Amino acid sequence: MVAWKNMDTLKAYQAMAEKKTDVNLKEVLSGDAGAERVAKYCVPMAEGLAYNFAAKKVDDGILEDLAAFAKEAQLTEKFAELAGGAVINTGENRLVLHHLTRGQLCGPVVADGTDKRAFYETQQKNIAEFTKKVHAGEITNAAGEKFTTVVQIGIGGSDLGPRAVYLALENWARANGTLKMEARFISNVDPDDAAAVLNTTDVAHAIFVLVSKSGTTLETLTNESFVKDALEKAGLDPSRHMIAVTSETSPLAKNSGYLAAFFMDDYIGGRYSSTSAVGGAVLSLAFGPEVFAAFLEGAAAEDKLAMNENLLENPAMLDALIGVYERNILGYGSTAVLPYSQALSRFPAHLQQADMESNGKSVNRFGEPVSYRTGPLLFGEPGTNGQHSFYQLLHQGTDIIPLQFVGFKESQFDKDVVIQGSTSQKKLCANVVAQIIAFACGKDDENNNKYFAGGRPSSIIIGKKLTPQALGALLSHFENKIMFQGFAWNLNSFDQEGVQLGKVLAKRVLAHETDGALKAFSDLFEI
């Protein structure tokens, strides 16, 4: 029987809080013992990735405490309940089924009288059939010409995840000859966003993917109108250029204004929707359905590891609990995600939403206030660019901010040059290695401006090359990490009431139903 309890009521947590061990990274990473630690504190992931936490402030004793906590908190049992179709989203009384978009972890899940795995597979099949017709020129514009560009219109999870995945695989697809169509994205209701995309897109040869589960999202429908206006002014029929990704009950479904409609449901939250039709349509059009399928395979393989009860064989749960230890025992309030891969340039932005929207809560899953810290502030940029901007604060600022590096041994293009005895890729890898040790061990210097205290913990996920399968595994790792942390903090990681209040007030402003300060601020913009 799974019991949902606040973290501070668990004996294993209380024991850790009393110990509050702080590992000296400079000591444990020194000499031969340091080399042994790097080899020992490394857990295999799917698709050739590995999670290395040798530069984290943990030791064997802390790992034993974390394992005891995982067992008492029933983390893998809760994950199995989620995957098996339990009502885990207590705020909205819903199942949480994004794992089913890429594989079956437990037995069949039936909801609304439908086998949900079969439903998601059908959507993937329909998308694959549609995209193959587009690529073959069987579905064309009114002039009988092929579409060359796909533009996704969405916001939040309908934009950040698919955009991050597209950018991560664009160069890989070019190098492997699988880039079928270039993809663009419109998300912000700021008209300059849509105008910038449309002004640089050949709309006559573009197909637009409108993503809105409800079919009523204000920003998305506003941008759709912006796009339709541009198409009409170009003498084009919008219905020949648009498809919808929505729910079966929305006004966008079975609508003659769209070439086709593909469906999602209420059991997949936007920030977890990249492996559903939300990502499937745009990514399949861009790269081909076979590449999207490979991406799903990588995610499914990593999901299976999240079922493992052994903490040291479950990288997502291990990563999550080290994060909980840093947040609640060591008191660190932020985390930086630092991919040493330009292809992952928007991955930190996606994780900002996935993590902070999920676990940015101050009440537990029953709506009761919690007395401990929950989700950290998360930010990041790709290296080495970040080294020349905010790393100053990370190295010598007053706050210790745990770091999560991602790196690959090989580039996606396999094109490089040797300069001063090494390739650009080797220089990139050398930089991330140097940063791990610089943050952990610091540097003594009589000049305080040049003194580095060290003791800044980090982990790194290492892979051979960023491929569709590796990206799927990487996405799954972080999604599952977020969920395990939500379980540990006894949160509902699957609603997002925090984004609703602003929307309500914005509607009041537009309807001129304002007074007081709300009216005064509205008047500043002459609304």
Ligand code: F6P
Second form
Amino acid sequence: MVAWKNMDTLKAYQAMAEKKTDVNLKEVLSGDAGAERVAKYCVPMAEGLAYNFAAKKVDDGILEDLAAFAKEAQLTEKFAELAGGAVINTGENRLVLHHLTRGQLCGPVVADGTDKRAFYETQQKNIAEFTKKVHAGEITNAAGEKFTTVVQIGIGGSDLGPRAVYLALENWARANGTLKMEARFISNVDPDDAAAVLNTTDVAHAIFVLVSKSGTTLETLTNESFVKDALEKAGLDPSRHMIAVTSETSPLAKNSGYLAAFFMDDYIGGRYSSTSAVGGAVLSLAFGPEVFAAFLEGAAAEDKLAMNENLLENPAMLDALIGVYERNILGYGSTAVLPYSQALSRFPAHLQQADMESNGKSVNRFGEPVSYRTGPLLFGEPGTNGQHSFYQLLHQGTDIIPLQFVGFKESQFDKDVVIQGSTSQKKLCANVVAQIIAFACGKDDENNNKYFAGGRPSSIIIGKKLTPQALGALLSHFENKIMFQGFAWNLNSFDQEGVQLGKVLAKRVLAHETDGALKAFSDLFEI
Ligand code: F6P
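Follow the form predicted on its own with the form predicted in complex with the named molecule, if you could.
Next comes the full complex, this chain leading.
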């Protein structure tokens, strides 16, 4: 039986807090010992990735303490409970089943009389069949012409993950001749978002994927009407151009105005839905179902590693606990995800939702306030672009912000150029290596303005190339990291009540049911 306890009641946590060891990165990374540390503090991930934490503020003693903490907090047992179908989402009284979309970690999970693995596989099969017909020209527009573009309409988890994954693999697919259809995305209720996409899309040859788990999201329903209106004005029948991805209980599921409908369910949170039908439809249409299957394969392989009890064989749990150490023992309030890969340009945006909507909570899973810090603020941008933007603050600002780099040895396209003795890819990699040491070790200078204090911790996930499998493993790593941190903080990471209040007030504003400051602000916009 697992026991859900607040972090500060655990002996292993209290012991760590008492010691409060702060490792001197400059010291531990210097000389031969530093080189040995880079080789030693590195754990293999799935699909040829590796998690290197040599530039994190840990030592063997802290790692032992973190392992003792993981054990006392029963982190892997809690994951096993989740994977086995326990009601982990206490706020909404739901199972948490996104892992089942890519594999079966424990025995069968039956809910509502259905084997859930079979349900998700059926959806994938249905999507694959539909997709193949679209690609083969068996499902066409009314004029019998092939669809060439897929446009996803959705917001939050129904946008960010699938969009980040599409962008991450678009160039890989081009390079490998497997880009079947270009994908576009409409998410914001800002009419300029839909208009900009529609103005630059050949709507007569576009298939729209309406994605909403709840089927009630204001932005998505508004954008659906926006698109239908544009299709009708172009003399097209919207029902020949739209498919839906939703839960079987949502109002959209009962609507017959779609070419096809595919399903996820209430046991998959929006921000964890990239590997469900939510990501499956758009990504299979864009790249082909085989590429989507390869992405799932990578995620499944990484999920398996997350079951390991041994902290040093479980990269997601290790990453999670180093993060807890930084947040709660060292007191760092933010973290940045910095992929040295342009293809991962929207990956930090996806992680913003995945992480902050999951662990941005002040009450534990029983609704009681916790008296320790929980999820950090997360932001990020690809390098090297970020270096020319906010890295000034990261290097010399008054806050220490732990960093999470991601980098690959090879680019997705073969096209590269040698200038001054190195390729662009080597220059990219050289920059991330330089940043790790610059942040960790700093630089002395008599001029304070040019002085770098160092002591700024980072980790890096390194891979050979960003492929569908590697991306799946990367996504799973971060999803599981967030899950383990939620377990450590004793949170329910799978609801999101914090987004509701604003929605309710926006409805009141639109209904003109306002007074006081709410009315005054509304009047500023002449709503
Ligand atoms: O407002 C937040 C949220 O509920 C997210 O959690 C979710 O990903 C998003 O809205 C979209 O929800 P839906 O898929 O139900 O339209």
